[in-house]
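Quick heads-up: it's one chain on its own, the form predicted alone, in structure tokens.
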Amino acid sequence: MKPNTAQITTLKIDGHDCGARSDETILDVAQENNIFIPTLCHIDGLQDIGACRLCLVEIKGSNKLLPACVTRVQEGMEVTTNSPRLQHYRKAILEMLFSERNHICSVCVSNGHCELQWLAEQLGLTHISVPYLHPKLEVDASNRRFVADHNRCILCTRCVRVCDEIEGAHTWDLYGRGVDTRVVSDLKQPWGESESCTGCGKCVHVCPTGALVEKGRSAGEMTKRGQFLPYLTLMREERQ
């Protein structure tokens, strides 16, 4: 294991006085703190890559707003993570995110058990104000035991991320650009007939919504388990 040389920075949150190591984020030291910060992208046990903006803060200083996930914690930094300009701009990216897709909650699996749900109802998301694009997506059941339906998908490339940082298949991609954008398996082939999937099914529990998940579910059935990413990554960790 490699040795800790991080130094003790101290900051504000919110007002709260806190402690973190300077290696550590503002999303890091925010959840240590017990301080809610919205994220669809984010999940323990990967890399973070700022791609769904719905953390982003302020800080005293700056009048650009920094995604917490991924911006470091620096000796005394003053962050606020929530203000009505940031409610403003989170309500406008969940607005964007279901305006994209088909994202129908009452018919799918994940009805109950979604986060980017979840997320709506904590912002008070009460309708959309920009015009529904209403994508003809296609739903690949091909897998044996899991299914890909792309009207649900954010794009958050979690299951892009799982399968290459931990599984290390790297099944899955990106394809296209903007709202075209698609997650696909091998080279855009059908998942069931991708030869580099291993079945191990970390990607549909780490999907936040109903995009990916296991055939055989009805509606409001579909509970994910990422729970088990910490603890690879840390094993993974102390083996080099």
Second form
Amino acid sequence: MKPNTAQITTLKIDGHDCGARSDETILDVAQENNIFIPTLCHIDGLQDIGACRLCLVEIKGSNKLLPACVTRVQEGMEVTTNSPRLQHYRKAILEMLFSERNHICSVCVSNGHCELQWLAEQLGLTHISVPYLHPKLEVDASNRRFVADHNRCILCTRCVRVCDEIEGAHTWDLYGRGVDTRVVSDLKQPWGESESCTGCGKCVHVCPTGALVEKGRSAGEMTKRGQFLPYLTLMREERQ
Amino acid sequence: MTLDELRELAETEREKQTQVKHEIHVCTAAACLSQRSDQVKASLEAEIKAHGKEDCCKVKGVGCMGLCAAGPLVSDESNGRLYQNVRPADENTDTKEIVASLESEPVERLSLSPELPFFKEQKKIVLENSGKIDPERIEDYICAGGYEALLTALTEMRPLEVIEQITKSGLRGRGGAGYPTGLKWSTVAKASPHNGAKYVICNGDEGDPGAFMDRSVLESDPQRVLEGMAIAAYAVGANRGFIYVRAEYPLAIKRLKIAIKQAETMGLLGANIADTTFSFKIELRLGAGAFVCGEETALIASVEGKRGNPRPRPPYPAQEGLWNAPTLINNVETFANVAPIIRNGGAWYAAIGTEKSKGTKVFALAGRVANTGLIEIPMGMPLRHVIYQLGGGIPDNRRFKAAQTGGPSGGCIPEEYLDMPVDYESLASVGSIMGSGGLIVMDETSCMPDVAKYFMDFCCTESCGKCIPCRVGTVHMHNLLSRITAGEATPEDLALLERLCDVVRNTSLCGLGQSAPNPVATTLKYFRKEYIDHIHHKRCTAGVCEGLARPGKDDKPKGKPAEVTA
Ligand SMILES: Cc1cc2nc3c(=O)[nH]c(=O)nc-3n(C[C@H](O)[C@H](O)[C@H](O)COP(=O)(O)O)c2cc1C
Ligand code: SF4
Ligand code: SF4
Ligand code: SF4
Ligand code: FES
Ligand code: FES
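Got the form predicted alone; any chance of the form predicted in complex with the partner chain too?
First the chain shown before, then all remaining chains and molecules of the complex.
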């Protein structure tokens, strides 16, 4: 366990008084208090990167929106997690995600078990107003047990982080930039030929969408088990 | 080397130089080199030799003289003559004539008046040595007073006193955001070291299209940047520094390498500088050339050998930067201001410029002006003065339309603000920014939606792709602008474009995405009519957008054969 040098602070989230340790993030404290903040790149047990921007919240006294997953709490902070302005931006961000690659849920193995789809439902996204970009991307089925379908990838890099931080293999990384960014295994080798991949499947189970899945699943069948991470992290910390 | 030894060296060098009657300077910075100024220099040397004038004439390769468009530039320091467009001997007789006329009337055909407002109206602090010293000889820099500030700081000032002078000077970061330099330094100074380390980084990425201020400073006066970094390191308590330069700047890299080596040899960098306990080592890091790598957290990741992606701030580099240690990161021009401030005092610097924007700023003046090149002006000079006096106005009797400042993060300023002073606050008040100092002048032949499209194209290809609003939003914005300039857009597209400006600005992770909408937003604000023309009337007034009608010329909607009426 980390040495407990953190101080206790109090803050207000959506009007509720909350107690927190000064090393906690707004998201940590919100979750402890059952306040829902949408997230995609965050997953308990991995380092946060603040990339998906869905967890943006308002802080009193500042016009800038801050990502709850990487913003530390401060004494006396007043946080709003759900305003019309935030809802507007969150929907806009989700719309962009749906427009970026192919997300025709009805033919997707993750249909019904997908965090992106679930968030769209939660936030009441019924249609999108930006044009579809629909690039044609490859599906890498070279691995014996898993498939990587780049058409469903939202570049949250959870796979990259779990493989690096937990499995220690660092099979996954990013290639390219901007809208051409791809998740690649090793030096852009087919997954099946990856020398570093241990086949543990952690990436598959932390992937929030149908981008990394097990083979042999048909539409709507693939369920993920990402809950093991906090446990693994805890075990590791105790061993050290 | 001690301060006394340094001064002695400067004196010897000065004596040596005064013995030369004609010191002929040839610009050997990038723009002039591309016009074969190295050959010009060789021709001049050969000609002097042929005339047997070696003992009274010396040719010196110097840094940028500013008016790059007229290069190669040659000057004679003894009589203040200045020549433009000088060709080497294998092209014509320019160099022959110059040498032949040393004691007689100047070569009229090549003469450029040093009395031009372009030269007269500048105030050179950062560029004071540019075009005067040989950037590859540390003795030249020392002769010009170089390293006095560092040695004075080390031997006569406490770190806090150094910071005090920088704070007093009012210097603000020249990399774009204009953050107070003294405040940044004192934050890093107060931070406790991580594993015993703190770092200083010089940001020489300069990714803005059209900008070449930092490159020019590094090519023309590299020692000054090293000296600024060393003073900063002493002030904040760092012992290691990095200069991040993009690999596309080979000349800057070459001269930095030479400069570092020479400074180390003289004991002005490295262990126990000037026999004090202070040691400072500088290393070069080459960037592959990505705009986003200029963003400080991305740059730090890149120096660490990782993918150059930005990360959310806080924590700021001043608290947790390179390898998690407190890190001072400043721009090239910011560091170049440090030595003169220490030499002359913070109050001296603060007396120049405006109330909130002190000192001078270097601009790369480009576009539709007669004199393009590099200028350094006191803050607060009216934009009109910059364009019409220094810039020499707009060629071909065309009308001014807009000035673009700050590159892809900046905006377009319309004619009604021409009398605005050039300072941080004024530029921000009209929706643009100072940025790193790109200044592009546009006349009626520029189409504003097309300009916006150009910058958006840049932003979407340069986005790192980490966060969604920037990665995807800029692509949508670029596509919409393409539709507008192609005459295919609907009024709904315009509404969507405005909505995306707001979303991308407010939700992106780093400055690239947060500022990417600026060129679009400012052109929408000041030149909305042009957007409406493109969308509703399928008309491009500037005549830039292919396939669209030009009023007065072919005032016909798209698709029909153009009928020339004027
Ligand atoms: C996309 C982006 C690109 C940037 N590029 C540069 C650059 O090329 N050079 C630079 O000095 N600062 C650049 N900056 C600003 C730096 O992040 C940082 O603020 C600056 O180096 C700090 O130095 P200063 O305080 O001396 O200005 C950039 C910022 C962003 C967001
Ligand atoms: S990954 Fe999720 S959102 Fe995308 S198609 Fe599959 S179910 Fe739908
Ligand atoms: S493959 Fe899955 S986990 Fe990896 S970046 Fe794409 S969506 Fe995220
Ligand atoms: S704003 Fe653009 S450049 Fe910055 S982190 Fe996001 S994607 Fe990368
Ligand atoms: S969860 Fe915070 S930015 Fe993605
Ligand atoms: S490069 Fe020669 S004058 Fe600028």
